[in-house]
Every structure is written in C-alpha cells, then in structure tokens.
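What follows is one chain in structure tokens, specifically the form predicted on its own.
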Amino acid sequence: MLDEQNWSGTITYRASAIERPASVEAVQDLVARLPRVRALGTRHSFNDVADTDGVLIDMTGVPADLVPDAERSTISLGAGARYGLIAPAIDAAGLALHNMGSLPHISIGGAIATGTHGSGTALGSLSTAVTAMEFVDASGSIRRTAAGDASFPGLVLHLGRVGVVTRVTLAAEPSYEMRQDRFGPIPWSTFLANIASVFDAATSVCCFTGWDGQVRETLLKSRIPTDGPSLVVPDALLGAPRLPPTPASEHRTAVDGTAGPWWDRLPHFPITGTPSVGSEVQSEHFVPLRFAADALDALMSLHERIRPHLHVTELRTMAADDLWLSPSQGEPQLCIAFTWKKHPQAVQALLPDLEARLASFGGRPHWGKMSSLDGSAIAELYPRLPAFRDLIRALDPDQKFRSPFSERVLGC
C-alpha cells in the first residue's frame, strides 16, 4: 500500500504509485498510457480532492517556465509552481498578481482547481486570475482554453476532473507595495455591527477570532498607492487601538506598517518557513457577505462546543464571479476559516451541526476542506453543476481522471 499523506497527515492516499514527472511531456506519456490518473500539488488539502484509486501525477517538478509578456499584462507558467516561490521573479519583470493566499507553500494548478483565495471585498479568488489554460486531456493530447470560450468558466476551478492541467496563463498588473497594520480587540456585537466597515477598511482584510466574544485581532493589508493622496491608516479601528508591531520572521510576513513588495505582504507566511505542519486540520464555508452578520450569530451558539477543538476562526472576504463550481459565484462572500487543532474525528462529528446552521444562507464548503456536506447537498448549492458534469462527460467519456471524491461530491 503506498504510505503517502496530505499536509496534515491527516488523510493517506488510496493511490497505487505517484509519478514525478520532469516535463509536460513525461506528463503526457503518463496519462496516454494509464487508464486512471489524478493530478497533485504540494498537498495542502484537508480531503481526498486530490486523491485516485488510480495513480497520481506530482506536478511539482515540472519547471515553472515563467514568461512574463508586461505588454499583454500576463504571465505564463507551469502549473506545479508554487507561488511563494515564483512571485519574485514576477516582480522582478515589473509585475504582480491581484491576490495571493495567506500560505504561499501552496501550487498555482492545485489552487485554482480548488478555488483557494486570499481576502478583499473587490478582489476575487486565485482561479478568477486565469485567462488561458493547457491541460492533458484523457488522450495524453494538449488542449488549451482560453477566455471567451463558452466552457472557460466550467474549466478553470475544475477539481482535477477535467484533466492534468500543466499550464497556466494569470492576469497580472504593475507590481505594487503594501504594508500591513494590526488592531484590537473589537467586541463582537460591535464587529457584527460593523461588518462592511471593516473588511472596507483596506485592500485585504483579515479577523481572528475564537468564539469567545471578540475578534481578537484585524489584520489590514493596505496597497500604497503609486499616485494621488498618500495611504491613511488610522490609529484605532471601531475604537480598538492599532496593536504593537511585529516584524518578519519565519512563521510570519512583517506586521509593523513598513512599506514591502505584494508578494510579502499579500500572505500571512513567509516562503522560507512551513506552519502547522502536521499539527492542523481545517474547514471552510463561505456564505453570501449580505448574511454575515446572521451566519456569524448562527455560529456563536456552537461556541462551547467549537473552542475546545480550535485553533483560530478566520474571517476574509472574496468578490463575486461567475465561474461554475465557485463558492464565490454570483456574489460576495464572507469566507469563515477554521484552523482546528488535530482532533479529525471530533471535527468531523461537529461539522454536521455547524453547516446546519449556514444551510439557510447557502453555506458552501470550501472544495479542499473538511465538510459533512454529500453530494446532493452540493447539487443544491451548484446551478451549473449538471453543465458541468454535461462538459466533463464530452470531455473524459472513459473516466479517466474519476476518483472517489468527484463521483461522491460531484456525481461524475
């Protein structure tokens, strides 16, 4: 039995092998020839998304390839690239992405295919940065979608279903610095009061709470901007005071007002350190912005049973979209992040009570993340999902790239 884990240890591959293949054409070789295959990344998932009864392909080294077109205002690049490590060198060509998760250890292809993002109320997940993609499809050939393409929005956040993609092509813009300020504590009934302010209050806004009647800390991440009137920041945030500073270190990206590039500011952790790893699993559940105060009230009755198995709760926000399986489709989103202590078993009894309680604001899960929610409880919460399963059987007509997770979430 092949002895591989997640990130977390807290899930080991039913997989018969994984092959780490060198280039797009090894990759190739691999899906023409094998009659079930998956895709995987740096592992960062807390289910068995990523997983096969099949063989997995580690896409992680496949070179980057990076070429940056400053005329086109994109970038290209391999898929198994992970961003924390390939972000310097886009800005060095002069450029920036709009958004970064707050780990950057994790791969471009794996959080685009999951629909992972980083937080601001304008600013919409890593998948919306995609403007073209080349996958191998069930015949090991290479096919490319591109924007405008009536199947584009059912193809990028596809959950590996589609095929191994290998390449992608990102929106970018001129780089850009950012700092980052702390505040609190803000009481929770005034946070809740207060919603909007709050994550209007930068460009990137983070809360941490504990379920214990405050959000104990606001994280802004602000953009400098390169014209105009100088940034603001302010002294006290819903009267909680701007918290003391705390410099880079290897568990975390400088948190002292001082001006840095976006690609150190943008996530909470620095490339050259790995958190938690081992010690964590988490969950994830996005509701539409305008429920947020409700959904986070609904939740605060679970609270004696939530701390004791918790980490931290985190609260970021994710612009609207239109891309078919996203948790973020056709409105803002209030994305409420649990980061539990490694109790799976107990985290996983809980979870049937607690997305009881988002049910009636259209909860959605995070697709990586630990959920209680089967698959036709999905079907509700996704319209375009039988558009989707349509496009994958055109697609994939002898399942190849079928797993475990996508016929029991997805129903194909």
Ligand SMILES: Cc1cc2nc3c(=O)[nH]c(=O)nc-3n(C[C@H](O)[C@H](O)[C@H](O)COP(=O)(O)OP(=O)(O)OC[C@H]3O[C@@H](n4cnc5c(N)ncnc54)[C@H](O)[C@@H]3O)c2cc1C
Given for the second form:
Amino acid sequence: MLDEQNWSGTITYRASAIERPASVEAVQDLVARLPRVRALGTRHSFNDVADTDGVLIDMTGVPADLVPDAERSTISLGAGARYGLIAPAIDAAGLALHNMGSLPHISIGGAIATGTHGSGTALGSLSTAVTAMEFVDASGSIRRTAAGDASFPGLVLHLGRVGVVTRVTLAAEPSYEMRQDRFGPIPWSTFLANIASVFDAATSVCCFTGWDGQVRETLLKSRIPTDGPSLVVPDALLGAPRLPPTPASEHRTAVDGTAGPWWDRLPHFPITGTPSVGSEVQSEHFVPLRFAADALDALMSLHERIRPHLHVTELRTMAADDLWLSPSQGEPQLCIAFTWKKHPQAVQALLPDLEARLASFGGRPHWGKMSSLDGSAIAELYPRLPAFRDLIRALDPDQKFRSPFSERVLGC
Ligand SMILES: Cc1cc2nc3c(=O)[nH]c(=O)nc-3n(C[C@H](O)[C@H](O)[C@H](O)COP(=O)(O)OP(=O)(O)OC[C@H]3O[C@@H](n4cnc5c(N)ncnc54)[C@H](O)[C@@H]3O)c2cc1C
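Starting from the form predicted on its own, produce the coordinates for the form predicted together with the named molecule.
Next comes the full complex, and the chain you just saw is listed first.
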C-alpha cells in the first residue's frame, strides 16, 4: 500500500500511486490512460478532498512558466506553482496579486480549487482572481474557459472535480507595498459590539482569540497608498495599544510597521520557514458578515470544550463573489478558522456541535479543512450545487475525477 500523507500527517492517501509529471503533455497522457485520477497540489488540505481511489497526479513538477502581462493586467502560470516561490517574480515584473492566504507554500491550483482566502472585507478569495483557466478533461484534451463563459463560475472553484488544471490566468494590478502592525487585547464584548469597525481598520485584518473573554491580538495589514492621502495607522484600536514591533523571523513575516512588498506582508508565514504551528489540524467555517457577532456569541458557549484542543482561532473577512461552490457566494463572510492541536479525533468529535451552533447562520465549511457536514447539509448550503452536478455529468460522463470525498460531500 502507498504510504503517502497530507502535510499534517492526518490523512493517508488511499490512492494506488502518485505520479509527478514534468509537462502538460505528460499530464494529458496520464489522464487519457488511467480510469480514475485526481490532481494533487502541495497536500496542505486537512481532509480527503485531494484523495482518490485511483491515481494522484502531483502538479508541482510541471514548470510554472510565468507570463506577466502588464498591458492586460494579468499573469498566467502553471497551476502547480507555489504562491511564495512565484510572487517575487510577479513583483519584479511590476505586478501584484490582490491577496494571499496566510500560507505561501500552497499551490495556485490547490488554492483556487478550494476557495482559499486571506483577509479583507473588500477582497475576494484567491479563486476570484482567476480570469481564465486551462484544464485537462476526462478525455485527456485541453479545455479553456474564461470569464464571461456561462459555466465559468461553476468551473473555477471545483474541488478537483472538473479535471486537472494546468494553467491559470490571474487578474493582477500594479505592484504595491504594505505594512503590518499588531494591537493588544480587546475585551470580547467590546469586540462584538464593534466588529464592523475592526475589520474596516485596514486592507486586511486578522483577529486572534483563545475563547477566553478577549481578542488577544489584532493584526492590521495596510496597503501603502501610492498617491492621495498618506496612510495613518492608529496608535490604538478600540483602546488596545499598538504592540512593539516583531521583526521578520523564520516563522513570521515582519510585523514591525515597515513597508515591504505585498508578497512579504500579506502571508503570515515566510515561504522559507515551517508553516504555522507545524503540529496541528484545522477547521474553518464561514458565516455571513451580518451575523458575525451572533455567530461568535453562539460559539462562545462551547469555550470549555474548545480550549483544551485549541492553538488559536483566527477571525478574518472575505468579500462576496458569484462562484457556484464558493463559501462566499452571495454575500461577504466572516471566516472563523480554528488551528487545533493535533488531536484529530477529539476535534472530529467536537465538530458536529460546533457546526450545529453555526447552522442557523448558514455556516459553510472550508472545502480543504475538517468538517462533519455530509452531502445533505452541503446541498442545503449551496443553491448552485445541482447546476455544478449537471456540469460535471456533461464534462466527465465516466466519472474519471470522482472521488470518495466528491461522492460523499458533493454527490457527484
Ligand atoms: C498551515 C496551513 C495554513 C493554511 N492557511 C489557509 C488560509 O490562510 N486560508 C485558507 O483559505 N486556507 C488555508 N489553508 C488551507 C489550504 O489553503 C487549502 O487546503 C488549499 O487547498 C491547499 O492547497 P494545496 O496546493 O495544498 O492543495 P491540495 O491539498 O493538494 O489539494 C486541494 C484540492 O485541490 C485540488 N487540486 C490541486 N491542484 C489542482 C490542479 N492543478 N487541478 C485540479 N485540481 C487541483 C485537489 O484535487 C484537491 O481537491 C491552510 C492550510 C495549512 C496547512
């Protein structure tokens, strides 16, 4: 049996083999020849979304072949590229992405397949940057889709179910600089009463709590304007003082008020270091931003059961979009991300109660993290799921990209 696992070591892939092609043609050949396959990115998902009972195609060996296009404000690149490795080259071409996740180690293909996000009430998930996509379909042929095609919003955020994405075009903008500043504890009741203003305090805001009566720290990631009024970073946030600077280290990007390139401030972790805590599992749920205070209040009732297993909970925001399977489809969301100690069984046992507390707010799970929600719960949360299933039936009549996860959770 293949003994290969995801990054956290909590999922052992049931796939019979992992192939690592070095060209798009080799990907096409594998897909055409094998009866059941699925693309694999950098293995950072915490559930079996990337697994298959066939063969996994690891896309990280296909060259990135970055093509920046300043005139069209786009970049195009291979889907197996990692954000952190390619971002400096995008910057060197005078361009930038609108946002990044906390972890720059992940692949572009894996991030867009699952709706990976950073923070920012005006910033969509990383999937929303896609303007065009090329993928190998079930016959082994290359298909192209672009914004404006009727099925495009169904194809972009696809959980690996449409095929193997080889190349994407992403919206870009002129390169910019950012700075990070952190602020001290805010009492929970003050935070709940002022959530909107906290998340409006910077381009990208991340709040950390241990469910102990306070937000222990708030991180403001502020974009530095290139024209117009200069940036003013407050000395205090809801009475919480700005904390002393933390210089860049192996484990953190610089939180010291200095200006730096977008790619070195948007993620929390540098590509050169161990991501996050290193020994963990994660779950994350999204609730419409208008329910943020009520949803957090509802979760607080579980604090005694949460805390023994918790490293930290991070609260972020994400703009609305119209991608069919996006957790942010329809309206802006509060993102409630739990970094748990590596206690997967205890976390799995807690999730049904946690998810029950969020059910009345329409809490949607992160596609790449732990959840106990089954297909019927997911169907309630995603009105466009039937349209996605129709799309898949037409694209993949022999169910080459079907997997135990897609069957269980998406029903296709
Ligand atoms: C420490 C840590 C921090 C994280 N931080 C964040 C965060 O800040 N925000 C957030 O939203 N998430 C976060 N995540 C979750 C992570 O971003 C997602 O799980 C993401 O999908 C991982 O990308 P990957 O390349 O590892 O994909 P994998 O886990 O390898 O695959 C994920 C899915 O993408 C599909 N896929 C991958 N590549 C392709 C391709 N080329 N073509 C078709 N399908 C493909 C796979 O089939 C699978 O369905 C974090 C995870 C970790 C471990």
